[in-house]
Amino acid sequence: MRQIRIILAGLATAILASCSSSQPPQAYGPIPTPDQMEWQKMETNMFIHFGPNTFTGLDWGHGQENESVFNPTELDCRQWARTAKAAGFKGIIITAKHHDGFCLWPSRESTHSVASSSWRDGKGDVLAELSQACREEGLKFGVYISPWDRNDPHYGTPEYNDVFASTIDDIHGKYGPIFEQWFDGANGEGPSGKKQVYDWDKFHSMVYSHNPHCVIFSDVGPGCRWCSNERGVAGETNWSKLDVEGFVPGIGAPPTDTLFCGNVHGTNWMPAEVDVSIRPSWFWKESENDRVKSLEKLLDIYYTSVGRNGLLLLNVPPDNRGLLHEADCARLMEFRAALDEIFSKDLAQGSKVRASASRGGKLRPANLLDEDYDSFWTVPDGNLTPSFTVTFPEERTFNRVMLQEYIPLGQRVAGFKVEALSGDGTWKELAQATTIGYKRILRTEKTTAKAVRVTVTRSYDVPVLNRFALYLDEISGK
């Protein structure tokens, strides 16, 4: 009888251990909110810089421009939205108020607005038209509101914070839902200019009072962070985590190298947004109609933004007619067609996946090849350097490797390598990298192989991966 009890106890222990190991691991470190998760999955959005600078040729207006300079005689926000949707963007963010203080809606706080312009006899409202166009096309609508205001006489005084909070209230109360609020940290007019001590808590509270699911962008979030440059490049190492205590947007922000890479053990979930313009300037200039970025450059930007755990915010500025220029539209359609061609066929599909270890249950290696975001592969606790091998039914040729971590459980992987099995039975290393995050796309040499092996070489907790894919890019030239 005693022997039977020992056997039964052993079986019970084994069953409990098996059940425990087949459960997902605990989250590691900070994790994204549902709103941040939805934001990350958008992957690419359109930025629109539009205002008096469109007509004066400036990137930073002085704030004293006559309102009548703003007169887009053919403005068509539906054209913007249709183009954005056709290009694959999921949302549009517009400069509702840039540093010059000009408001693209009839502001209750300023006369420096469309209501004082000759456009549509002062009865126009760009935000109303664009938010409606976005709804019609199934796009999300976001706003950039500059805290620096070179027109408002209150700027540089404590009263200005109330004025700016009321401006936020005006926009968010009228044109929601608003998926992203873009704040930069611009402050003052040079070394001897007026400075404002911004009340960021007040501003954030005003946003959330109308749009509680809004993702707020700045150097320190709280929803997403600047990537430290305007070239379309996120860090080769890019943690979606950041320490923000003691920092504020602008000159009080973390160092640029920190914004570029994030903090490996950061206490806040703060993914990188990668902003860049399709032209040399942010606002439209006629002289730049033939200087739209090439298709090859846009694909390079895609790989260094979305392909490095970031979200791409591509600026496409309307011209002085109020239309996205033909040159920009043509390039966007080329860009979309190229992405569709490159990523339409996952060359890993139809293969077998084996792993050095598995947690069991539904958390099996085969999940790496399905398209269900919430299915993933992971390993028992303590196993920080597992590997998996994808074996093809026949040799396949590729030059792009895509991996995704299941970030609802945190970002963990700090190093991995990719190898290919050649026809002579030897393994050849194709690439090494550090972070993965939401999505990592590695550009490799063109390779024909029987199998691919991925080995995690460093991880802060057990890796949790939910996608592996291979593609062939014969367009971008790299």
Given for the second form:
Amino acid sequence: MRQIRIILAGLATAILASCSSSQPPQAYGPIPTPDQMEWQKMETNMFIHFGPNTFTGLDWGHGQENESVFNPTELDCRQWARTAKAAGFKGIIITAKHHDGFCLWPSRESTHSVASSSWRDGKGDVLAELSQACREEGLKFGVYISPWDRNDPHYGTPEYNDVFASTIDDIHGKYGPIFEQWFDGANGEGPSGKKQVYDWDKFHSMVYSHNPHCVIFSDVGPGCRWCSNERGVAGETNWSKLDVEGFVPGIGAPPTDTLFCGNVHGTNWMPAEVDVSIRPSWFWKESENDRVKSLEKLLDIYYTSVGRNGLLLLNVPPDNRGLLHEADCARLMEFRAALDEIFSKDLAQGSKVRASASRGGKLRPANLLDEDYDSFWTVPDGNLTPSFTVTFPEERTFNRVMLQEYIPLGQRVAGFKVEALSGDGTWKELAQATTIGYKRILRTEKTTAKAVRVTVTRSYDVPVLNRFALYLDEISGK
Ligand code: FUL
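Next up, the form predicted in complex with beta-L-fucopyranose in place of the form predicted alone?
And the full complex, kicking off with our chain again.
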């Protein structure tokens, strides 16, 4: 009898232990808010630079341009939105006010705006038209408002903070919902120029008072961070975390290599946004109609942004008619068709997945192949270097490996390798990399294999992976 009791007690302990280990692990470090999560899943958005520079050919307008220079002859925001939608973008962010201070809406703070232009007899409103077109196409609408203002006479004085906060209030009150607010850190005043001490807390609370779900972009967030360059490249190591204490956007920002890679133990969840233009310049220039980036370059940018745990914000500037130019539209359609062709066929599907360990319950290795973002595979506490093997029913050929971490529980993985089992039964290493994050796509050589093995070689807590996929890209050439 005593023996039976001991056996029963042992069984109960084992059952309890297995139940607790089949629970998801605790979150590790900072985690995304639901709004940051939704933002990350958008993956690609369109940036629109439009304003007096479109007509003067300048990159940075000096702020004294006559309002009459702004005169698009065929402006059609529906064409922008339709094109963005067809290209697969999920949202559009427009330069409501660039450094020259010109406002694309009838601003209540400034007369340097569309209201003083001859466009539509001063009755036009680009923000009203674009936000409406985005709603019609099911796209999200976002705004860039430059803090640096070369037109406003208050710039460089405490009063400017009130003007700027009121400008935010005006836009966010009228044109919401606004999914992202872009605060540019650029300032070309130089050492003897005007200095503005910005009241960021005031600006942020003004945004949130109208659009509480808005993700605020700047060098240091608070919603997402600049990736440190305008080349379309996120860090190969890219942590969605940043230490923000003591930093402000612009000259007070962290060093560029920090923005590039994030901070491994950063205090705040701060994913990278990768902004880059489809042309050499941010604003349209006639002379650049034949300098739209090639399909190959755009695909390369996709791999170095979305494929490196970033969100791609691709700038497509309307021309002086107020239309996206034919050359840009054609390239965007090629880009979309290529992405569809490459990523519509996941070559890992229909395979068996076995793992070196599993936490049990519903958290099984087969979850790596399903498309449900919230189903994932993980392992018992303490196991930081597990592996899994995907065995195909027959040999398969691929050159892209995609992995996703389940980031609602934090970003954990710091190193992993990918190997392939060839026909002769030998394992060959295809790639080694550091971070995964929301999404990582590795470009490997074209490989025919019977199985693929992924081994996590370094992780700060048990890896939690929700997706593994393989693709064949025969378009981009590398
Ligand atoms: C920079 C600006 O100075 C450029 O004109 C452009 O708007 C780019 C997106 O950000 O800081």
